[in-house]
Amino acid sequence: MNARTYDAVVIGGGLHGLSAALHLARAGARVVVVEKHWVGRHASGATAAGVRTLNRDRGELDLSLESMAMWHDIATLVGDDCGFHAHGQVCVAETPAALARLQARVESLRADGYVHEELIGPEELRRVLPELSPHCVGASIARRDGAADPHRALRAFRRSILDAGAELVEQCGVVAIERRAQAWQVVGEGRSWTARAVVNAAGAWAARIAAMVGDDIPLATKSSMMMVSERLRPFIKPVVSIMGRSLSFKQSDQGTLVIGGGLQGIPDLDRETSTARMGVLAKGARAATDLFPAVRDVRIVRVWSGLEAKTEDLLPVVGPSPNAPGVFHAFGFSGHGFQLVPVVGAALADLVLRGATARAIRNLDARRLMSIAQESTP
């Protein structure tokens, strides 16, 4: 088995691996992708591409705003725009009470020196969509925010990649990672390769790499579904969420709409499937149809589900190893990574090649759950 020589090996053909082995090239780093089945496979695959800082956990909201910025310049980064349009995100609130957590939130955020989510009441909530259920009292609105796509987003981050350098090794899955002298042999199904660092992105199957380097991370498994309609009209711009429900409602460039919100399906990590739940489903299409009536006797045309990893606080792992010196850990984004491809790939390329970065990943430390983990041990 010939070894060949690299400064990082990258476990994973997702969106994340791809931006760290984009973000490596561009730096001169000789960079290999190795993914078992083919770049996007999984959950980058099956993704609804939301581009949203809205209602983001405090432990990852700088990361986003950063991660933001690179969306609106996408295209310099990749040489495409990736379907993304920034025609905000908006929170509904159906009642007096979700309206009032929505204010509380946005109250929190601004005493914090955060502008980026705002109150809106009912005219502007009309305004902003016009066929929205008159029940609707007001909502909170990212305006910046948006929505790409996914396969587009794919295509210009795998070209991206082989334009800069890095190879791109699919069908080869990798089956151990061991320690040589200042360097780390990944082992792949045939074949090896030899780096003084690696990058853990393997989605679903991030914590069975880390276990590789002596890492017991905790991780469990998400089948977020999706479904997608007949083509319609043009008649909605914005992403649209419901305070206290599962919704995410868009409208794609080609007039299907895009209906999906974390509604969950049935994973096995093991058979690699995701099996979608109708019954489950239908919860996101009544969703839909109280918030746009007019939606209500659309055609579905197909379904979907997609395996991802989910962290026990539903924060990503981003950052070193706690015990193997050279591995770097992205994973676990539990339903809402896509936002943050661009900045997480910067932030991994900064540890692989400084050592250190000065974006805001001081909470996503694989720490925090390994311990947890440690705790609730008899």
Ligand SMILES: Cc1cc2nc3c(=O)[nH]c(=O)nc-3n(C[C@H](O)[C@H](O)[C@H](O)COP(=O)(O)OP(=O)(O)OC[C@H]3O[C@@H](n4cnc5c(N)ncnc54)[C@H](O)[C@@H]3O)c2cc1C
The other form holds:
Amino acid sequence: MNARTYDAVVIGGGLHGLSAALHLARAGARVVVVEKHWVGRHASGATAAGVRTLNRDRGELDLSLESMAMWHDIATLVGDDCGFHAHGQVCVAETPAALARLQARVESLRADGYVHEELIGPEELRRVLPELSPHCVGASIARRDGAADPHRALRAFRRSILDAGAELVEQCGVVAIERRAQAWQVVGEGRSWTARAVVNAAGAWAARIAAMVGDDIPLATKSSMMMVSERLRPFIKPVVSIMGRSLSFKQSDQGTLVIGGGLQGIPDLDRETSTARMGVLAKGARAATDLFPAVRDVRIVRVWSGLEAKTEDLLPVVGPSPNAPGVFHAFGFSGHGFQLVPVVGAALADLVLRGATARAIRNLDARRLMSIAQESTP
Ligand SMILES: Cc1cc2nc3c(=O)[nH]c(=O)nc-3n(C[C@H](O)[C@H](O)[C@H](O)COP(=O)(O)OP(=O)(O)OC[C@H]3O[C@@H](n4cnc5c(N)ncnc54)[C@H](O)[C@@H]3O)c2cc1C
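The structure above corresponds to the form predicted on its own; please give the structure of the form predicted together with this ligand next.
Shown next: the complete complex, the earlier chain at its head.
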């Protein structure tokens, strides 16, 4: 093995790239992470860091449940609890019709043996969220869900990959990937690396990396926005969403309110910018004050938005490239990839090192999106 030959090159220093590198390096693989800017520059540094199984699509639910178990033991993986608190996630119903939809979901989950979501009535809802508006009629709740601190998570994963022996190259964008006999040569700005395997964890730009190895995978771009308030007295512990409206609402350890939930800004992939839209944020603020009238006069001190890839069915792509042996994709998390970080990295390490994984990625194959694209081509 020469000085620049690796078992795997991981493209992208977001949390998914770091998690893949960590699991690979711990298994003894020689790994380098190549990041165009710096660790956490894009979605992983902008995330709300909700750790949610509640209302997960059935196509990724088993994977998400395994990841939740890993979050409950995250300090064993990265030597820090990443600020993770399992105060639960609650999806509130404002009307009997919304509650009926939540009930139907919980019953259908129960019928298939899933017990992580439960339906609660007004009394238990008031106990869990004492300052919730009285018009709310019930909720579904996942009590083992919660939220983490994204910057603590980034620091912990970054430190852990370096301790495990992985290399990290920042400020170096990958510009080409070429086949060299049984290996891949990954070409960065002024440098290159040769490896048996390549992990594509390039977030919003992952379709461009996929195209370098012949995979034409259609992806849209999300520009999810967040806003943060001044510090308030502690009054809410779970993360709250509303059935049928865009809202994710929580209070951080510092007392600030962190409000998001899919509110969209304006993405620009070429410039790598994401611009907040104040009018849309105002709708999120309205939803928050409808639920918690006491926060009506609170000051918002900061807003931001982050770029991420979105797939047609809102499920990520996790698995081998259909066209390039030894290349593995992990992207398209469509606004809910933070929770999946520990398990997706483990699945990628399985794939790179053993060519297969027992983890539940069967619904996340890239080919499902490529065939949708081919069917819609006239
Ligand atoms: C505002 C917001 C709120 C969110 N809230 C939640 C939440 O509450 N719960 C949840 O589960 N998920 C949430 N998400 C989603 C979650 O944050 C993402 O799914 C996750 O962070 C994606 O991580 P990643 O590593 O795949 O991508 P990223 O963190 O974007 O990392 C990809 C990296 O690849 C690099 N890169 C791109 N091109 C190249 C290249 N050519 N060469 C080298 N490097 C390259 C980029 O610079 C970037 O650093 C949220 C996302 C946003 C934006």
